[in-house]
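Here you get one chain, nothing else, as structure tokens; it is the form predicted on its own.
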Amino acid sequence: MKFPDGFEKRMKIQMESEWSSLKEALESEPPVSIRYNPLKFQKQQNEFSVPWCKDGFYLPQRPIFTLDPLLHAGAYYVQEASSMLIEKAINFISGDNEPKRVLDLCAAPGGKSTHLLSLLNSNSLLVSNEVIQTRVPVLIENLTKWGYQNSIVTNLDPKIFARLEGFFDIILVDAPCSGEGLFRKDPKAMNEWSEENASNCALRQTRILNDILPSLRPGGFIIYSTCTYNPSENQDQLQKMSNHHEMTSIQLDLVEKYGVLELSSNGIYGYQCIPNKTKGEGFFMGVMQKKSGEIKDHKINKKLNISIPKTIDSSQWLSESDNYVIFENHENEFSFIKKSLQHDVEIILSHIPVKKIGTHFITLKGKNILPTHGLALSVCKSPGLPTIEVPLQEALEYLRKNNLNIEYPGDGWKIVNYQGNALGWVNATSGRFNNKLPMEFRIRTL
């Protein structure tokens, strides 16, 4: 592996005798590594789990995703095992388990997010921006396959959540950055490097950060996360939040259990990742403490459309019904989330334009009510709906968007299960299926 000159300069004065080895390291090949969603798919602990997370589990090989229903259905998430690191400072912030207020900032595809959402109360709200409007589309599948409820998605600058000051008791912030972790992984991001171009990734997470804290309560936290090497881009930035913004740094409990390089200097700790140390890519992550502000009063003027027709029984598609809130989000279109939440979203509805709240779950069409894709999906779904149990080639064949070439199961909407996990609707009519899977969700491999 042919590394830039730059890049390879600095890392052997950064890294001093662990260079070598490292630079062996990135010569071998990447683990795999997925994590399991614990409201779809339970797996005992192994000899193959990621030790820092509690569903994460490494693969012997690398199958082809594409091909497993499984990851249609949302039973787990491919996702680099350094970057699972984050359980460990949500777990240790956020320990009482009390409903909490988050805020994932730079959002997709959705990695952090569905982790963020295996590890908070269910009562807590996640709220998943995306800057880049061409990401959304991904980050929303990716959540609505992953089936909570108590989510909201985003597509803002990072200055418009001072709007709502002082508001998220956590931030996680996994910045864009050089992805000097990655070179093993991804050689696109070896070739776009450049001395420059790190610069200026350290100049755009400053701003972002600069941008973003307002919107954290006192006494919150932010995880501040990169997939790279470089100082500047690093510890430079937790520095930074410490001398202009009034934050302290957390040391976590990390160093001796997994091999985590612990980075300390004035009173600042970082953790970083190492492939010759962890078994996984690069990672660099830091949490710091907000020590003052003022808390806001945040005012409420838009409050969600709980008008809903008579002709909808929730109980008939949502397990627990009562438990949560039925609104309108577009014409014809309804949505749940937690009653414990209606009031945490109606700030942030008062505050900033969001691009999806809870679940869209029905679909009124004249007289007809139509389930759709992200109820099948759902894990507040009643389990009284009907579903078809169908092999892996009808699974394939479903997920491929073509017909289903089984006993016909009578007439009505039913879910297409593999291994006890939803795929998606059909509408059995006639004798024969009308697969409801949306055209964005099929797989286009042979």
Contents of the next structure:
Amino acid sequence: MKFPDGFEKRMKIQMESEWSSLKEALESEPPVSIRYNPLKFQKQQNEFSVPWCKDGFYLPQRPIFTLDPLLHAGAYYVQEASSMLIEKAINFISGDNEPKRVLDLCAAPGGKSTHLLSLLNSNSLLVSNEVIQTRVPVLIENLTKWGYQNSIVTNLDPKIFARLEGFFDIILVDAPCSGEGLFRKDPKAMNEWSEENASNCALRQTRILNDILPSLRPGGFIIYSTCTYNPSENQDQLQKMSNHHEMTSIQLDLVEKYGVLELSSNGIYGYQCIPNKTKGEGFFMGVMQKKSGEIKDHKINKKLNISIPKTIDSSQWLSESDNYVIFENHENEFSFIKKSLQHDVEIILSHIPVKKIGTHFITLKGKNILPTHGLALSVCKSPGLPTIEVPLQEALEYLRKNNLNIEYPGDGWKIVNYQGNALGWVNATSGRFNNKLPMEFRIRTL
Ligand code: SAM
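Show the same protein again, this time as the form predicted together with ligand SAM rather than the form predicted on its own.
Following is the full complex, with the preceding chain placed first.
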């Protein structure tokens, strides 16, 4: 592999004797890994487990993921193993398993947001933000597949979050970076690399962190991560948070167990995965804690619209429906979120614009109640909803939005299941199946 000169020159100095074995590892095939959705698919840990992630597994080779219906059912997420290391930071911060208010600031396409949802207490609220508008749909799509209700999606510049002063217990900043850790997996990252680009990334990261820190509550935690080896984008950013914002760096117990490098200086601890030591790509993570202080109260001046028509009986659609507050999100579109989160959601609504709250589960069209794709994929749906189990070929036909060629099950809305996992709805009428998979979710390969 021919690395950019400036990169190789710096890495030789930075990595010292480690560079030759790192370079060798970068010539080898990148491992393939996935992370299961524990509320949809349970797998016992085994010799292929990712050691730092309960639901993470390595695969022997890369399958054609698009042709696996379980991916579309949200039973797993394809994710690079090193980036699953945030699990250890969350375990440390959230060991009490108390509900938390969490912001995933740089969230698209949703790898870490789906991971956070699996790790956090289900009374936690996750705000998944993506600043680039064109990347928001893929984030929403992946969150919909994951099927959790306790999230909000926003499309905001980080500085807008200052309006929610001291609100979040945890903020994950998985920052846009120079991508050096992805050179083996993604040659595009190498072609786009330049020293100038890397320094621009560092400036942008500092700006993002300065912008977002006011919304962290006193005593709260920032998890900062990148997929680069560049110290100016990694340890230096932690150092700046310590110097300018009186934050304390947290030492984690990762080194002995997982082969992660601990980069420590001046009381700042950063954790670097390098492919010759950990089975995954290059990844950096650090955890910083804000000093304690007064906790702020937030006013509410916008409420959820919870006056819903009597015709909507949520117990027909949702399991443990008493736990949820139902609200009209857009005209005739009804969503749900845990009752215990209503107050926090209303604080958020009162301060910043949001794209999506909870799970949109039904739409009213005249007298008809139409269930949504989000309901089919939700982990909160009623187990009593009618389903039809289909074999692989029919599951793929369904996901291509074609007709189904199976025995007619009788009229009505049915959830199409593959290996017990929901793929979406069909509305069966007069001997025909109307495939209700939303266009944007269909697969386009032959
Ligand atoms: N956390 C994501 C995941 O696990 O799937 C990956 C995030 S990616 C490393 C960085 C994200 O930061 C991108 O989605 C990018 O659009 C976003 N981004 C780019 N510029 C940004 C900025 N100025 N402020 C905040 N986010 C930004």
